[in-house]
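What follows is one chain in structure tokens, specifically the form predicted on its own.
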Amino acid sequence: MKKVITVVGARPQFIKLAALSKALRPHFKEIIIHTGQHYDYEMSKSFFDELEIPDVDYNLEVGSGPAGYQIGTMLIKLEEIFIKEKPDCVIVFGDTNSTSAAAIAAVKNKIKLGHVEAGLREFNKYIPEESNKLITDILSDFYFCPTPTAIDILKSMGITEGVYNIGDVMIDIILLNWEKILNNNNPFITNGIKKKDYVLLTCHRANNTDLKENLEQILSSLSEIKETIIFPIHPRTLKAIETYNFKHYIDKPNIIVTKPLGYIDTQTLIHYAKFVLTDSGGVTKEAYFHEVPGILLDLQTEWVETINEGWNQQAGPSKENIIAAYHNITIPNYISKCLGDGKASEKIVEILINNL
């Protein structure tokens, strides 16, 4: 069997790996490397357990730190493994430091590189995720694009070889767990809420947690949203709230703060929410798939189709814009299902079989 190394390091990548690994293993020998970029147990190992992802073969345990430290440390450790394992292909996901580090290490060792979620852009190279996208897409051999827009963006960069519109692998794993998601009552019992009687909030991007004024704009807007708000709090966000003494903004009767949630509970809460408030690209598209409207707390998004079709409103970290979007929440009459048919992983495997 040909050998494929998959490299992950953060929550959204674990979800994508869960779908792809199931499809890969009947045809390839898969080696999983976890960089340890997400070092919090509840945001890492619990996802592997819940989604039945195979045990990792290597855990680099890089942990947090400046981008240069993370990428440099990953590069050194990944190269050692690539030389030892001699894979036929390396697969990376999304746009984290783990993604760009593995891309560089693969190409420097003359190994074929596949990028899941290729072609997405936010058109601001100073956004950490954007620079990781650019690095990876310049170096890839297989471009596994989630939307037609991604295909067009790559074409505008002069990249037309090895480009495939396979849909979004995150939709694969939702469909694989569909009955569990629909029939899960755990988050409602635990938090004392009813279906379609709450709003889900997620906020974790560095631009919103590291900049005090942005985080204050977001949190201060919550007092104007007359809904029960479920807020699973990211460790980075909790640290920022404590650092800036912003706890009073979330210490409200209508705001339920929880620890980070598992995958099934998160999907259930998205599915049955009135709407979501989020700066997460993953939640943005998951809400779209569940046909739940959203307010985006970031100034850029790769998922432009969700805005063009009216499912998401882009407010950014602005109290005024967030409140305006709240008063303008509607459920559109049209959805193109642009994220694919839930068979993205199967399509990736077929492409690899034909090309490796």
The other form holds:
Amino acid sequence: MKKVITVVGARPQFIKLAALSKALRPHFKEIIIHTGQHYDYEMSKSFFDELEIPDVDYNLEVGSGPAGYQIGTMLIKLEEIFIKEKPDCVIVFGDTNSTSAAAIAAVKNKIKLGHVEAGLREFNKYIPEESNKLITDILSDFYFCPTPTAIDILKSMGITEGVYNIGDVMIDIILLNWEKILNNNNPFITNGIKKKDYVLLTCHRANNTDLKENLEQILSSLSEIKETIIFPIHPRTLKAIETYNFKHYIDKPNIIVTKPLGYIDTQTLIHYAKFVLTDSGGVTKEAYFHEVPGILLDLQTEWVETINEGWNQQAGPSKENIIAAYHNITIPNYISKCLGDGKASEKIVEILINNL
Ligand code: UD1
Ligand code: UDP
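Could you please show the structure of the form predicted in complex with uridine-5'-diphosphate, as a counterpart to the form predicted on its own just displayed?
Below is the entire complex, every chain and molecule, led by the chain shown above.
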């Protein structure tokens, strides 16, 4: 069997790995490396347990820190493992610091590189994820694109070889867990809420947490949203709220603040939400897939189809725009389901079988 190393480090990558690993294992020897970028139980192990992801083979335990520290430390440790394991291919996911570190380590050691979620851009190189996307897409051999937009972006960069439109692996894992998601009453019992009678809020992007004024715009808009709001809080955001003394914005009877939630509970809460308020790339596309409208707290442009079809309104970190979007929430009568058919992982494996 050929050997494939999958490298993950952050919450959304564990979810993407859950889908791919299941499809990969019958055909390849998979070695999983966890960089340790995320490490709290709720941000990491909970996904391995709930989604039955195989145990990691290496945990680099890099932890938190500035980008240079994270990428540099990961690069040194990944290189050692790549030299020892001699894989036929390295697979990376998305656009985190773990992604670009593994991309550089693979190419420097002449190992083929596959990028899941290739071809997306935010068109601002100072957004932390954008440089990770650019580095990885310049260096890849296999571009596993989620949408035709991604293919077009790669074409505009002169990249046409090894480019595949396979759909989104996050849809695969939703469909694999569909019955559990629909029949899960846990979040309603725990939070005393009714289906379609609450809003799910997630917020963690650097631009919305590191910039005090942006976080204040977002949190202060919540007082105008006359709904029950469930807010599973990312550790980065919790820290920012504490640092800026913004607790009073979320300490309200209609706002339920929780630790980060497990995967199934989160999907159930997205599925039955009236709408979502989010700056998460994952939640943006999941809400679209569940046919739930959303207000985007970010000006990211990765999932443009969901905006063009009217499912998501892009408000950015602006109180005025968020409130305007709230008063304008509608459920579009058309959805193209452009994020794929739940077979993205199988398609990746087929491509690897044919090309490695
Ligand atoms: C990272 C990714 C982002 C992705 C997000 C998913 C980069 C540049 N950013 O952002 O693209 O959307 O993951 O959630 O790679 N922390 C904890 N416990 C943890 C993890 C983080 O307390 O288990 C805190 C630390 O204070 C840390 C901060 O969160 O400094 C930020 O973590 P980091 O992984 O650097 O960035 P994210 O904001 O999570
Ligand atoms: N998610 C979760 N629990 C939470 C918040 C999010 O399981 O409390 C899931 C979400 O449904 C999606 C993924 O985590 O599948 C998205 O991760 P995140 O928002 O951290 O990162 P992004 O997608 O923006 O990179």
